[in-house]
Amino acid sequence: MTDVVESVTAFAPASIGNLAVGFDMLGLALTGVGDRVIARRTDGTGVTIAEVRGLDGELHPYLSTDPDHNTASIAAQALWKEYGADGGVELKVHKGIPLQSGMGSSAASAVAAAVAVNALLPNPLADRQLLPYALEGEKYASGGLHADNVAPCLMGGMILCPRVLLPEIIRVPVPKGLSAVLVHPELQVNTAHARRSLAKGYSMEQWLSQQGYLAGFIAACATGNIALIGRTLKDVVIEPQRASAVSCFDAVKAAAERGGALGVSLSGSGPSMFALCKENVANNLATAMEQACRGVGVQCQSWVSPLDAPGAHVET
């Protein structure tokens, strides 16, 4: 008989949403930064939040502990309601990802909670089966149903997840020898507001161009054609509408291109920016992008990650 698990901690990584070519349908997990959720069985009912702590380890000044208004508890409630045994669950959310950063902060909290609560179930689900529950939390935060942060955060690596195929997701093979560099400026962009601000219609030329870049990029990854990745890692639809909201974007993009990036764009709705590059130039590229950001008066930090970074997992 399997012992009942009373408490568990799960980690969920940050992620790059859209990945330039795949708005709402392509994402990449990152190493080195993420959220943690501690889930503990209680004698009560339903899901509660005991605390939410910020990057400084202190109680978060405004993230809600109301279980109906936090992505972690919303995801946990959806899972526990369907599969939970008797009793309730108490969550402690420890944020490691800045809010409104374009790094999948809300998705990571939802995924970490789903993974932690799943480990408390008598018969835990497979990781892939947790996607719909984590999406419930992300949907609350972003105002739309898209898995480009949740899916790579949950499963790791690069994931293709068009809404029309959900809950099916597709792991994209990634070429060896490439890295992702992400720079996070100390700015904030509200994802839900950024989505509402997007144009409602696009020209046939824009649609065909972006479709071509997405198809070419997926083919390039599948075949290991690094030169083709450099030709296709472009966003001609969303980036032009959002770049002006990030004061350091032009400087950082120019520095990345000079430093040998295969392509560079916003991560999600920004303000974070990412570049894909050969791994032997990744650390120098991160430095160049940071220097460009600080050169226009914006402080920042950066991470370098492989393209096959692991997804969420139980730590204890």
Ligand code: HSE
The other form holds:
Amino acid sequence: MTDVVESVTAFAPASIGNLAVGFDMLGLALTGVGDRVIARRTDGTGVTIAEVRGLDGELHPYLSTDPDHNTASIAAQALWKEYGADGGVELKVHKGIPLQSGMGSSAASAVAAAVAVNALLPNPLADRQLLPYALEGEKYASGGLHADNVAPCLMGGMILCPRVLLPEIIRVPVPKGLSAVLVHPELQVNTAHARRSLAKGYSMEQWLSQQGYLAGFIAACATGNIALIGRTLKDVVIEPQRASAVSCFDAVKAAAERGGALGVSLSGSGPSMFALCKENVANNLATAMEQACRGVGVQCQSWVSPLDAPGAHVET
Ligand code: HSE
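Counterpart to the form predicted alone, namely the form predicted together with the named molecule:
What follows is the whole complex; the chain from before opens it.
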């Protein structure tokens, strides 16, 4: 007989959506920052949320504990409904990722909840099979079906996840010796709003350019061609529409380029910005990007991460 697990804590990392070249279809997991969800079996029915805590450890002032209005419980409900044995699950959501930061905050809560609840099931699914459930939560937050945060958050590393292939996802091999730098300016961008504001039509020129950059970037990663990463890590379609919403964008991008970034762009819908660079310049690059951000009056925080960061996992 399988032992029944009563309580589990899962950690899910922050992530960079789009990764400049692959709007809605390419993402990268980060280290050092993420959300935790504690799931506990109860005698009740369905999924409830006991508490949501913010970065300061206090009860969150406005994230909902209504199970129908929180990405963690929406993901958990989808999984529990399909596979749950008798009884219910109570969640505690502890945010480690700032909200509306472009760091995959809503995705991380959904993934952490799916991973924690999965561990309570009599026959847990493989991590990869949790994707559709975590996506339910993400869909609620962003208003669109995109796995570019959920997939790397769940699986770690760099993941290609075009909507036309879901739920199939593809791990992109990452060259050794590179780092990702993420700078989070203390500003907020609402992803659902940022998505609604995007142009509906694009020119043949834009389509050809972005396809070329995406194809070149994936080939560069697969072959370890760092110079080609530097030529292809570009977003000529979405970034120009969103950059003006981030007051420090130009200053941070210029600093990153001066500091040796292979490419720099918004992380997801922003306001966070990321750069890929050689490992040996990553810390200096993070400092330069932070200084540029503060130089235009915006407080910020940064993280440096390898490109093969681990995905979500159970901690206890
Ligand atoms: N691909 C999504 C977007 C990611 O850019 O709208 C949001 O983090």
